[in-house]
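Below, in structure tokens: the form predicted on its own, a single chain.
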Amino acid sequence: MPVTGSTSDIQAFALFAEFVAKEAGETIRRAIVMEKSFDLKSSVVDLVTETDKAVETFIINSLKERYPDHQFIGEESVAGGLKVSLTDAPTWIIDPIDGTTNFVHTFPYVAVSIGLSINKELVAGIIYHVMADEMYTAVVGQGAFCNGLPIKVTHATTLQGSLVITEVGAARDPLRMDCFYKNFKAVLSTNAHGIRALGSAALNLCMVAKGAGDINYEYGIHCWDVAAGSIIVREAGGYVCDPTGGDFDQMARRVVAGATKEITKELCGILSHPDLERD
């Protein structure tokens, strides 16, 4: 079928991706309670399982059969040696199990994350919270939803009294950890109500989108961690940017996503930034 990038095209793409994500979630739901083995990727805390690989293969094959002219960026495909290549073509950006460490430990905070980019712009996001059976969706200009019901960010404009979400990440080198601790201390000094780190970048963004958290920041993530979630936050009324305060770049491996521009800019003003290679 011809790809126009029209709203109706994108809605059709997203609807089919929802179906694929739900099917993938069934595989994850069955596997999470079983005994698991895992391999290491970039570090001793960067894990991958056979379920990650099988689910990604299923998602890509399902989408490719339906949309043979589309392109794909998948976490496990890249880990296996494929290069990240984002072009103007419709490109699906896939994390088959966001929260693999949680999955390995049977901690029920795991998600299937599928973003869609056309002309290098994110136009749709689908995130399936597997164990909660919650489907988060957004199409550009059409709002954000959880299980078909509209979701909205909070009205928080300041870090004081807010709930902040972040992650440690897989890199544990001294410079990266020093930066993490510095940022953690800076956030707590604002009298934020608390900081949460639950192990899934995609679901952390969904928590901001649905108003369960006020702001999320993270360094060291990849495009497949944030592609879907960033558009869901924006369509829920939130503000997404680079931690320096500039425009969000899904390939820059860092993100701040807040309920309002005011709280987001406040957080950007106190963060320290580690050096990161781009995707």
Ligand code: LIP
The other form holds:
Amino acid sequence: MPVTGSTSDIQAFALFAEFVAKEAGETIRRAIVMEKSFDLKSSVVDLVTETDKAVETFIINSLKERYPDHQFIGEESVAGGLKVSLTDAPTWIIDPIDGTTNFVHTFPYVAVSIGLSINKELVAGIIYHVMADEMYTAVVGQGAFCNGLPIKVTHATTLQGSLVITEVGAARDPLRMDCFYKNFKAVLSTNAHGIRALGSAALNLCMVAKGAGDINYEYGIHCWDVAAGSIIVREAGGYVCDPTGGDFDQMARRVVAGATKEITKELCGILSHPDLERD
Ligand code: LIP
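Right, and the form predicted in complex with ligand LIP of this protein, after the form predicted on its own?
Let us now look at the entire complex, which starts with that chain.
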């Protein structure tokens, strides 16, 4: 099939990815209740299981068989030594289990996250919240959906009275932790109603998209954690940017995604940024 990047092509790609994500979810649902062992990746709190690897292989093989010309960036393939390479070609950006720590601990917030980029622009996002059987989807310009029903962000314009979502992440070095505590304190000092962390960047973004939280920020994430979620938030009416207030860059390993431009800019104004190596 020639790739034109037209809306109908992208819708067809997304529909197939939804089907693949659901199949992958079946495997995860069966495995989460079983005995699990894990290996370590970038740190002693960055985990990977055989299920992450098997599910990623399944997703990539399924998409490759259907779309042999497409490219792939997968969390576990990169952990295995493949370089992240984003070109203009249609590129699927995959996190087979977003929330691996949750998976290991049987904490039921695990997601399959699949983003699609064409000409280096995110054009579709599919996130399957496995244990809730919720399929979040978005195609550029077409809105965001959960199980086929439209979703929308809240109207929150200030941090005061808002629900903020963030994560500690997988780094524990002193500089990163200092920044984390500083930002946590800064957010609490705004009289936000609370701070939540689901343990899955993809699901955190879905919560903002569906209006179950007002804003999400995280440092240290990778493109596969946020590719799908960032377009879902945008298509739900939210504002996604870099924590400096500039354009969102999915390779920069940091994100702010808020219900409105106002709340997002307010948060950007109080955040401190750790140094991060790009994807
Ligand atoms: C995880 C994220 C989580 C983040 C972790 C990690 P994984 O993804 O979703 O929000 O804090 O550092 O990146 O490793 O479970 O796919």
